[in-house]
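Only one chain is given next, in structure tokens, and it is the form predicted alone.
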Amino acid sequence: MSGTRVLVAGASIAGPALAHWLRRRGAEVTVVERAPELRPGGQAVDARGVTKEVIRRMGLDAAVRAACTQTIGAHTVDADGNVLETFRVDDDGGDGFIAEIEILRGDLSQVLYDDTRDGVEYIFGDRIAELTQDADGVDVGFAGGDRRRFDLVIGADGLHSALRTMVFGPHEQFVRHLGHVLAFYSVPNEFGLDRWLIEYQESGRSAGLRPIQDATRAMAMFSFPAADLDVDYRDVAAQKHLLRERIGGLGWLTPGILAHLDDTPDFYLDQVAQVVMDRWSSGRVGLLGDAAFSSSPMSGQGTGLALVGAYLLAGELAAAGWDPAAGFAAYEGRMRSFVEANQEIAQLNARSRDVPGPDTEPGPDFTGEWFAELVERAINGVELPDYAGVPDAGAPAGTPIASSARP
């Protein structure tokens, strides 16, 4: 064992998942997460590619599968309800527009963190208040009064990474605004909603429901352009306010499901933007996933670029001895055009929904080879090495750690 005391910041996806390899590769774990539960529902997310293998090598592919939305194809319709389009789970043998492994961002959250409670530490409801890093480790002052010393702090806390803020500089530097703004939200499943996700657009807006495990509720989803929108990301009451002024007049469906706008549980909005960095890691302090390199849910890949950066961060790290300068380099170096490939998709795919006015450039071409060869780079353009003479303490769990919550 290592060793190594890992502070990592944020509990949704990347966090466990780095949590997950950390503690295989002998390092002792600690993951602080602001809020004081996990966060349930969210967009459904999906595993493509090479981030499949990552998951059977955390030895979950039983459990992510179990939980999957079980969506076996999608519909573009038109405002009558008129199938117009149609995608099945099966096209491009499972790694299409709808992935055969497609999951809510909260089941997926609480399968990495059943996983990993019972050999990491995990506190809720608290986050890094203070932080500073000298040659040997890093002094973290915890919000919650706590004062402890890590040896690296990682931050997997999202595209608004307070831990990004504090250690690389504003907000501002790092985020690129794709123009649109998604909002998702659980409603009850009134609409004869089946195995078949739907989507409805109109003039640059999108409305669309697609299936969840529960067959009574469905999952809700509305895109609308924005273009120099600043949402306030915590103030839900503004966010609901928004989604009624954009989404107003939109036909199909929409007002049904606007009509339980108010009484969901589970609502999300935020602009869709892009996280770009020269660098992920400054002396002791990395960033991981949305964090460091957000493709925006534009991409289809967010969640595969969580896993591999975090099975990548957490072997380079231990195969470079936790030296932390070495570690980070060969990181960033094995994800750095894999990460690329993946923003330029959602770059293009944000321009296919803009609205063509007398300015704007042509929509991309999807049918050419070039396209198809950006595709398989964004999904498969990185090797995972098997990281042979690196520590692995193997997929069954450690000594059992008390949490502050667990949820």
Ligand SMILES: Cc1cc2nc3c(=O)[nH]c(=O)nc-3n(C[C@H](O)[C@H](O)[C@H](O)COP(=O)(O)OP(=O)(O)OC[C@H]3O[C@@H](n4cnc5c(N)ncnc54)[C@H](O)[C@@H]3O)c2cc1C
Second form
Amino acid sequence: MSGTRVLVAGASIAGPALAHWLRRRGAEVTVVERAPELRPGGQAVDARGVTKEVIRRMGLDAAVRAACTQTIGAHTVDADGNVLETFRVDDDGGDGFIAEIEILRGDLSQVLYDDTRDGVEYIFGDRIAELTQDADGVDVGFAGGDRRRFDLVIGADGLHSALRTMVFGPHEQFVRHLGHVLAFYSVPNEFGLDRWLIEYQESGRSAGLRPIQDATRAMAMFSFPAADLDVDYRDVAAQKHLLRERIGGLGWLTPGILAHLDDTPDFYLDQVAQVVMDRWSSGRVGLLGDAAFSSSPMSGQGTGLALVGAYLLAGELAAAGWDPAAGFAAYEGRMRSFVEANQEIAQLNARSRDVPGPDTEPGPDFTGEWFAELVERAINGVELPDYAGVPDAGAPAGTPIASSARP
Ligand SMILES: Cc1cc2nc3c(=O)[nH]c(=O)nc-3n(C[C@H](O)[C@H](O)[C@H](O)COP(=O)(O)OP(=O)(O)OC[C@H]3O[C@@H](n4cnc5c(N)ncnc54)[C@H](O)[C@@H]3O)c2cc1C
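And the form predicted together with this ligand, for comparison with the form predicted alone?
Full assembly next; the chain just shown is listed first.
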């Protein structure tokens, strides 16, 4: 069946990436985003291993590389700025701590949106208010008043997914907190930052600065421990207040960075949390990206999972002739262990930041062979079928899908 109508909720990373692949496989795609426009902001996100192959198959390699941060490495420093450790971009073949492809989340979102905006219907400033499914389709009522019918609905609406709550149950059932909060916002580069990321850690809290393409600015990053804290993820003023309170007194360049909290054009703060679900679909409704399987920023792979998942979800649905049960099952079958490896890495990273106490387990030993194997699974542990025989309307010229990337 061609012309399958798919509604996607969320236009950040997973949503537009899925729109790209659904359109190429012959579906008619509508994306609804709650924000009035594409949301800027966020830290750099990385593309490693198999994710780079998905970007290549999307024909977006050049566009993504052109928008990269061009970071050449990272230093951890003491309170006086003396270097403690150094990581370079070419460590681990470009797939290390600082990946060869690092792009600001907002810039990647823009690249994906620009790529799809002509063949996809985007609706900003609206959201799904209600939804009823029957054997043949899904009736959707939008908050703005429209009512429409779709064949499939996919939630790519992030960690706090409203669609997940609507169809699968309350947030608390699926969200696993890792005990930390992260915040990012851009500041003027009055700190002499030059293509090196710098991070300072003190008693479980950290402050950092990351270079971005615009050398006159830098991305500030903070983390602090917070077990199960309930942050209102839409109340930016309260989040800034919380950050000031929890980061106050931290050494290094922290006061100078905090001084820009009120004049920054972008701000992101959220709990480090994962989403763990038994299944990522129910009837004609499926989930993708953070909504289904957030691995948290501590994995460094949330974007990779969203991009790889988008490729597989569209491919499997189309390969199954748009049969939701078969398509969603095949997508889950391919993705699950890849997701689990990334969630395990994030849990280990979060544990290594915990402040040691009398009852704390010893931190993980990252030098063991088991860890290298886990990282390999987290970066490359998923097969990308080439879906030969499945319609591919918009394959970019010169980049045929020639082979399957295998673990
Ligand atoms: C502004 C912002 C900044 C971020 N910064 C970082 C960062 O610095 N580091 C990091 O590792 N990760 C960050 N993330 C998360 C990161 O983008 C994801 O981990 C990953 O890329 C997977 O993306 P996603 O598209 O599944 O989810 P998300 O990127 O969370 O996107 C979800 C999208 O859905 C929209 N949305 C929410 N509710 C609804 C609704 N009811 N209806 C319609 N749309 C809805 C949101 O506005 C958002 O655009 C950020 C996300 C956002 C939105």
